[in-house]
Structures are given as C-alpha cells and as structure tokens.
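There is one chain below, alone, in structure tokens, taken in the form predicted on its own.
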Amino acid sequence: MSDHVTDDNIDQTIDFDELQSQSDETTFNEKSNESNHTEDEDIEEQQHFFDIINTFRYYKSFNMKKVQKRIDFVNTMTTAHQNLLENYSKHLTEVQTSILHNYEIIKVIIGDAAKIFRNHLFLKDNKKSSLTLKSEKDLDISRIDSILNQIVREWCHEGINERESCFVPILNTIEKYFPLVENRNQIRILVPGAGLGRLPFEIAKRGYSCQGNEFSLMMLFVANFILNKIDSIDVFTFYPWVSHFSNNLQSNHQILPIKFPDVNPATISKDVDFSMVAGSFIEIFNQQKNQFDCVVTCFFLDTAQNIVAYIETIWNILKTGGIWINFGPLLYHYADMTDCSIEPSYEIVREIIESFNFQFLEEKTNQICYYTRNPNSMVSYQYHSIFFVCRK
C-alpha cells in the first residue's frame, strides 16, 4: 500500500473560504499578532494546519496497514498454526470494520476544520501551492489514538471515574470560593490546557465565564465537533482502543464499542461567555495583566519547557485576590525531548510559586487517579498527584 494519501483518504475536500460561526456556537479564535508574523512565518502556520489535517486523514490507511500486516503474517504460517489462530484471524477482520467506522467519524470531525477559527492563516490569502503534502511515514498518526483515548476521559461515561477523581474537587473549589448564584456570569476563569473542552464546559455550565485555552490543534479539531455540532446524548459510536493491540485481557476488549457525548454540549447558557482559544499560553497570556478571577490548571503544569514563565503568566493574569487551583502530576513533558527544558520536583515548584507572593490556601498530596486509561488492559499508569489551591 502506498504511503500517499489515496482518493477515499481525501474525500473531504476543506472549503478554504472564510465562514463566520454561528452566534449560538462556542467561540474558537486564535490570538496572535498577524501584523508581526513574516511570511514564512504564516506559511508555517498554514503548513501545520495542512500536517494535522493530513494526519487525521491518514488515520485509516496507517491502522489497516498494521492490521494486514498480522493477517500476511498468519497466512505465511502452517495449515495447523492457521487452524488454531481462527479465532484470532476473524478477529482481526472486526478490528478492521471497527477501524473503519472510527474513519467515518474523523471525516466528519475534519469536515468543518478549516472553518474553527475566523481569523486562522489557513483562511486568508491561501498560498496552497506553497503547501507540502507529506507522506505518511513523516507524520505522527499514532497521535490520533491519544485523542480517542481523550475523547472518553472528557466525553464518555467510562471516563466519570478519572473526572471524577480530578474535575470534581477543581470545581467544588470553584464553588467554595465564588459561591455566588448572582451575577456568576461576571467571575472570570481560564483553564489553560483544556484539552476536548469538557472542564471549561463543566464550569460555565455551573454559570461561570470561561475561557479554555489549547495548543494542540488535534485536539481543538475535536472539541470543536463536540462543543459546536453535537445537541444530544450518545449520538456517535466509536472503538477507541481499536489500535491496542497490546495487554487485552479479551479480544472484545480491543473493539469495545463505547458512545459520545456522555452529556449534551449545546446546554451552556447564553448569559455566559463560553469561548476556547488556541495557543501558547505564554505567547497568548504573558501581555495580559489582572484579566482572571480564578485560573484552574489541570495536569497542565508539566506541560512547561519553563515552568516558572507559566507560574509568572499565572501570577500576572490574575485579579488581585484571584484563585489558582491545581490538580496534577509532574510528568514533565519535554523531559526526553531534543528541546531544552528544566524538570524541577514539587518542592523547587512550590518555592518558586512562594517566592511570587502567592498564599497557599489548600494542598493535598497524593492524589491518586488516572489519565487516558484503558479499564480492560492488563496494564496502567497511576499517578499520585498535586491539589493545591493559591490566593495571589
């Protein structure tokens, strides 16, 4: 099979034309300083923007591949060792309808891509002969896996557990500190790192202004779809753990069919200000001074190449009084990368968040719970993390 996008990999052709959003959507912008960027800088944009596209769309070539190459590998083996992997082989065809149903459900979550942001590069003088379409190999569509394990932590019953165990002491906390029912909708709370939206949802459906901010463009396609063209409850079926072919207990544990969304998005009211923006946090945030009356970080802090520059933009975006409330590891994620970057423990942290005249009201340590787990595989990662809540 080639590595080149096939015809029924590009079946979604992207409207490149300029489309405002809907008034009773949820906001998605993206905050940069266009006047500032160089060409080259905007054709880099646009050639991010085109790469992650592209990778969703190689999602079904890329996991049939890995899937034939096990189906060529029993057909090489003897009649006998053929005859007792049936099972295994009729099972590898499930694997692969389910697969396929995961496909139909990207290409509709890619369909309105292009038209998330009102003011994206992607939209605006579009240089596509300047564009690269790469191959397969030279784009990371593991990645997509991780958006799916994603997509049931935030948007599915199997994940209320790990919601549970971090989203819900983050919001009684909200609402210990802004227990106000009165005018909630003038408390203004940023949760950087909001993944597929469903945190920041939670707490402007309890009345509060949010705003979530995301980096990752992946996961902004998929909130998008969540928050902006889903009204109901378990509308779409999907296999999350389709490509896990690793620790399953029982072969139904890799196909599992799970259901999303678990609740309805479209119940925010419109008297708050629900809105996502993508991202840097520091390059979004770090001009920004006394905006936010709480900002609510969740397994974001490690997400840091500085740690210190995220606890200064922190310090400075908030209202004087404002709440910081923490929840998480600190898996520091460019710890192995080729990017430079410090890893210091919890205790250099907490000095460092000290040292800026922030109180600490609340800290737990310990807080045992999961993130992106499968339930049904014989292996998981627990993590033992951080609760803290700060007055500046």
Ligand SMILES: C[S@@+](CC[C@H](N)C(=O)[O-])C[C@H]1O[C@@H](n2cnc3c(N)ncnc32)[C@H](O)[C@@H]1O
Second form
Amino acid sequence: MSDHVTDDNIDQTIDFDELQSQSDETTFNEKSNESNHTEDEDIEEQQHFFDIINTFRYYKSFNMKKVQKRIDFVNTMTTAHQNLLENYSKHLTEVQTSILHNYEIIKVIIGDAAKIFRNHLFLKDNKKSSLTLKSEKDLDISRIDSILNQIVREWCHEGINERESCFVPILNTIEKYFPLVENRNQIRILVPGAGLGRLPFEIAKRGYSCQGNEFSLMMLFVANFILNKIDSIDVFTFYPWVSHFSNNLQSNHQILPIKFPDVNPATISKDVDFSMVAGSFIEIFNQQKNQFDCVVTCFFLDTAQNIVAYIETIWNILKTGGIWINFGPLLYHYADMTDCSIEPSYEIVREIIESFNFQFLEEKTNQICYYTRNPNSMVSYQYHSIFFVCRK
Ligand SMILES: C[S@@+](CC[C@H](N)C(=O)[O-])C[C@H]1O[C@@H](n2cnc3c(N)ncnc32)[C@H](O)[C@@H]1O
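Next block, the form predicted in complex with this ligand, ref. the form predicted on its own:
Below: every chain and molecule of the assembly, starting with the one above.
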C-alpha cells in the first residue's frame, strides 16, 4: 500500500479557526510571546502543530495496515496452516475493531485541539498555505501508543499502582512541608513535565495552587481533553495495548478494554489556581525568580539536555526556603539522540545540587516503580528511582 496522502487515510476535517471561550476550564497557556516571533518561527510552530494533528489523524491507517499485513501473510499460507491459525485470524479482526474504536476517541481529542490555547491561535488562514501535509512515513505515529499507555498511568483505575509508587510519596511530602489547612491556595506549586496533568490535578485537588508545564503538544491535547471536556468517571473505553503484538500470554490481553478517567477531572475548587503552561521548561522559566513555594519533578530531570540548567532554573524560581521534591530515574532522554546532551550520574547530580546551596532534607534511592507498564505483558522495565526533598 502506498504512503500517499489521500482522503481515505485522512479522515477528519477540523475547523482550526474555531476558538471558543474556556472561562470555566483549566487554563492552557502558550507562554511564548507571539509578537517576538519572526515570521519563520511562527510558521515553524504552526507546522509542528499541524504535524501533531496529522500524526493523530494517521493513527487509524497506520495501525490498520500493520494488522492487514499480518492478515495478508496468513492468506499466503497453506490451508492447513490457515486452519491452525483460525483463532489468531479471528483475533486480528478484533484488533482491527479495537483500533477503529481508539480512533473514534482520537477524533474527539483532536477535535478540541484547535481550541486548546486561550492566548494563541494556531493555523491562521493566511499561514495555512505555507504548511506541508507530511506523509505517514515522515511522522512518528507510534508515539500515539505511548500517549495511550500514559492515559492508563495517569487517568485509569489500572494505573493506580504506578500512581501509588510515584505520585503518592510526592503528595504526602507536599502535605508534610505545607500542612496548613487555611489559605492553602496561597501556596504556589510548579510541576514541570506534567504529562497528562494528573499530578498537578491531585495537588490542586488538595487545595494548593498548581501550575503544570508541558512541552509535548500530544500530551497537551490529551490533557486538555481530559481536564476540560470530561466531567464524570469511566466515560470512555479504549484499548491501550492494541499495538502490543508481542509478549501476550492471552490474545485478550492485547485488546483489553480500559475505561477512563477513574476520577472526575472537573472537581477542582474554584478558589484554587490550576493551570497548564505549554512550552519548554527552561525557555519559559529561566528569567523568573522567587515565584514558587514548591517545585515537583516526577520522571522529569532526565529529560534535560543540560541537567545543570534544569537545577539552576529550579533554584531561581523557588522562593527562599522553598521546597524541591524529586522522584524518578536518570534515563536521560537525549542520551542516544543526535542532539548534544550530558548524562551525569546521580553522584555528580547530587554534588551540583549541593553547589547551588540546596539543602537535602530527605533522600532515598532504590525506589522500585514502573512507567506505563502493561501488567499482562511477559516483559516489563523496572526502575530503581531516586526520591529526594531539598530546601532552597
Ligand atoms: C517521562 S514523562 C513524565 C510525565 C509525568 N510527570 C509522569 O510522571 O507521568 C516526562 C514529561 O516531560 C515532558 N518534557 C520533556 N522535556 C520537557 C521540557 N523541556 N519542558 C517541559 N516538559 C518537558 C515530556 O513531554 C513528558 O511529558
């Protein structure tokens, strides 16, 4: 099958210019100052937005082709083999149905994407003509699978163990250092690398003012959808493991239906300032000083190309006496990429943190946890994370 862009594999038409008021919703701000943008930067940003929307739109055709390839292969086999594979063939049909179902949810998610940022209009009419509609092979469609798995981690009953091991120690630590009951909303907490927003949601739910920061548009689209468009529990059923063709003990494990969200996202008190800010942590915060009472980094430090710049920014944005809570491994994201990066050990990272005059209040290594683990798979990746609390 060719990779050409046709009406057949692009299913969804979106009115990108429809921008509605979101006054009762969690604010999603795009912090970059549009007036400072050059024309080229503007187009580059809009091209990125367009690429991400199209990555979502290709989900169906990309994944259906993967199944069809297997069906076609079975069809080339002898009748005897085909008969032996009867249950497998039936299963492949069910995989296709699950993919189509996931795609229905994806269409709803991207249907809202154009309205995500209150202060920024993407894909203006006069710019659309300069945008390139890339073909499937030029976009990383498999990233959507990680987003589906991330929904399980953050917003499904099935993610409870991961949240218990990563988020709960952080939430307990926040309550320990900021125990006050009255005026909790005066405490300002920042969560960089907020993913789909569950951790900032939980912090805001406990009455603290909380801002999540995230630079992945894919994450932001889904976070916006969950936080702003859903107001009860178990509204959607999806099939997060449908692309996992290997390591299944039972066929059903690949097409396990999972519901989300496990909590009602529309339950944050109006007195609490809860928002998400889009963009790179360093770009947004490196000029700010003494803004937050607490910074929470969960599986975030290792997303740095230069971890020193992250530590320096955290130091600057914390108020004097402010608390930094960190949980996660050092699986440096840029380690195997062409972009430059450094990967200091925890021993060195710790020295750097102390050089900024942070005082270590609590510190534990070997905190066993998982990240977007498929509980039924024959393979999984276990982290031995670091947990620490520092005071500025
Ligand atoms: C490993 S995920 C952790 C998500 C969430 N904290 C959790 O524990 O489930 C790291 C997140 O940081 C985001 N991220 C990476 N680099 C970033 C940056 N420079 N600024 C803001 N967010 C970033 C990624 O897009 C991703 O959502």
